[in-house]
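First, one chain by itself in structure tokens, the form predicted on its own.
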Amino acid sequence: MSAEPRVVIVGAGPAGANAALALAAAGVRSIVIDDNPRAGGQIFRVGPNDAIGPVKPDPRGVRLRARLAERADMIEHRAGHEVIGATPERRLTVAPPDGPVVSLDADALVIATGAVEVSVPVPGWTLPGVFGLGGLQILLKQSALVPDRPVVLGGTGPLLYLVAAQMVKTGARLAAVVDAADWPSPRHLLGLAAMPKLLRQGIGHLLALKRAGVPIHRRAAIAAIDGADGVAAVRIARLRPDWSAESAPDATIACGIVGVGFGVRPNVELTGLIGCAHLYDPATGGWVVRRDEDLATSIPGVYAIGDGAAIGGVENALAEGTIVAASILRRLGRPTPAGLVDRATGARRRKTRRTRFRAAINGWSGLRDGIFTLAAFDTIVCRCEGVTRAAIESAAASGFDELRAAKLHSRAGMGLCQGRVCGDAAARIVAHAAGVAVEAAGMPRARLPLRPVAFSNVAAPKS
């Protein structure tokens, strides 16, 4: 190992950026690679600057970007760069905004790739005007675009109500919110109270919707989206406890924009490609990275933090950035400042409360398999390859009851997005058709390159 160790952090969201800042304070340089033009990830996303637009920037994100700029002497932030490959030896293949890819070796590699939204296919979900909740939020935060047509939001979880409250605040015409979950039970409320600030924020979102007169349909889902050249209306169905449809849709709401989101899952493409061990944990997003108390993975020198490892929220991501910095300093044999030791110790203690909160969120609004039966047999599940639910079920019925085999047989997940959009739905459809648990269907596998790149740019990678 060289006298000046190379620490590479993939992701400039709250977890990755906070890790880089903590390392810089201890005198260790790092390279932070991120595919976004500005640091902050989805939670702290803004437009070209921090000026207040339709959605007020989170002050924590503003401070984080300012601190990164102040520590440019110690932190090399490569914005607009994408990691398209990686090996267990911690060698990354990085695609810059233009030009040939670059090979980058790391003595310590921190993977902080954030979360991916879970999509649920229903008839009509491929129509123009249908967005993921995260996509609508990006339009608000980054491009200052407010829908000029009535909006219906559907799904479940905290993001549903956050985006709904933001829509109301920006003047959008919110026709309805459709929540697959029922009201939280007293047991769930007790768990949510472990993070009182977040619970108050959630109650505030509900009150904002009530003041605006937005109807909320609970234990219901958008079962179909109608329209010819774009969205015209949604049809709503009541749900059973497993979130399958109780009956045919019994209500129709006219609208021009639909936003749908059923929570998020860890983006485990890179950890999967490297060969890190994973486990299935529905409470933290499904397939998550196996880590020790230092947030180290099963691959030596590789760490995973934030929502890219296991869903825990922004406060957890910030805390894990601090914890991993202290862990890396110990591994590199570098002195750890007393202040960082204290902050890391406090961060570990606070993770216990967040674990209770996350368990309550999952118990109240965690994804149920029945929601994926809303897709009709001719509904396209894999948009890249045009694969329907019927084709995926046919693969499973033919004996291809493991996700990878069903993927090869049906081509679901083999398009440009590599299953980032359809992977959850395909896995659950395979499991349901084969009569096995979703974890038995196996974890989606990533392959090179993780993102499309011109062949001329990968012919001769630079070091």
Contents of the next structure:
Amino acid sequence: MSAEPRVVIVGAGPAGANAALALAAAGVRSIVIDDNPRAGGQIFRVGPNDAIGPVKPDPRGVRLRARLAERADMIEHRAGHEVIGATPERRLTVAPPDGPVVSLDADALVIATGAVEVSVPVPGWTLPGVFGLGGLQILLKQSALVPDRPVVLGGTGPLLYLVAAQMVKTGARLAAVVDAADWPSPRHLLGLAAMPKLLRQGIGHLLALKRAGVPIHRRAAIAAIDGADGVAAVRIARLRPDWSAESAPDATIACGIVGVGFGVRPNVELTGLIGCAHLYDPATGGWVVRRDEDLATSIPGVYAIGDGAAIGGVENALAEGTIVAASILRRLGRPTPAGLVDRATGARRRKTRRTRFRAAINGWSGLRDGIFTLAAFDTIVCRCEGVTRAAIESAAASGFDELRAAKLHSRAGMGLCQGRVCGDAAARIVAHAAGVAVEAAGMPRARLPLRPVAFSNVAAPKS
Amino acid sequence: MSIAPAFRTAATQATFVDITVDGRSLRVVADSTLAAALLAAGIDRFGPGLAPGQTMQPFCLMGTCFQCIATIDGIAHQRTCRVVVRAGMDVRLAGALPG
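Let's compare: the form predicted on its own is above, so bring in the form predicted together with the partner chain.
And the full complex, kicking off with our chain again.
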């Protein structure tokens, strides 16, 4: 290994990119590995051509990409590369877009892998025309596709209203918005006011929906999606305080496209694979990474930042990028420029504000486990392997009360996506059937390789 | 199966490329992901799933769910939501069946 330390950052979203930029400013090189073709993560996602669509790219994302390009001397951005394996010794296995996998050793490893949308299986959710809320937004942002059939959006949280407002703005026919949460209470609004700009944006989205006359159903969920070979209608059920259905669905709304999303959780597959300690904290997304003040995980030299560690939003991700850069400079015994010290201190100080905002978001719209009882016994929960709720429950009832065992028994979560889509639901179904708390069922874990790789690219002969 | 597309393109300055899907030639918007291009062409199911009657098609559009996989230029299990269309691309849709 050369005298120069090697810093590897996984993820080029706001957290990872900002960490790389702060390190570059302090004279430390880094390699940023990202599975997307362009930097910015999901929040600042754009297509290959910025100008393609009706939704203007977020200027913060445009700036971030420009700054990364300016610092190409210090930051090696490996776009379209996927980390498929990692060890506690900080050795990564990386799959490039084509060709054999490569091995990469890091002196400091920063995991900034972002969030995953939480999916809730309901009857009919595997029909063509049903998308994740984030997915519908990506079609719009990245490929300029606007739904040409009536749309119903369901789920909870800020993304629901953002996507709804974007649908209205781009001329999609939005038939209804179905929110599991109630209106934010005065106490929640007070917390949301900790980030006035975001609160204003949210109110703006709501007003846009009002102006367009879009009906908003509250304390309700899309409990079933009907159609023979594509979406024809959704059925809406009122929810109890725990978000289980109060009664059979009582309203039917005709539509051709459905978008559903119940907030986000940290993508902890890489920290899980390495063996970092995690803890269960529903307020920041469920299974989150245990970290100290320096954002270091329980494994020496491994840091976790942004929504990939614990859900905190984009402002928090940017701040943690700055903070982790200062931590890494200390670890490497490098001087920390005064500017970075100030910015890291400022970022820590503003944390209180962000935490208050996040707590209010969670108090208002945080996932409640009753929602996972909407799946019928014959509803497919694991889409990859075609496993139903009944099959998972029978595995749990035969004594496999730990998620890992129930997974091996039922094959739920054993498919190509490794449980990234069904893991949240499968864990609740197992815990519910076995009568244990969801954290007792264990953290969903992905296995090596994290993504499928062609055998020829792993077993390539040594040249 | 192809019916009236569920999506329309709002691309402001579209150029086009030709690709082949299951042997059929298709003109799609350049700079679009393959998943988006297929949806825009009215292809709304990408093959059978493993459960009876289940179909596979794009769901998350961000590389997570693997429901939009296809064989592209002979390489199986490619997530079409992560691949940008290229002229001459040969796409085979097989769903969960061996590609």
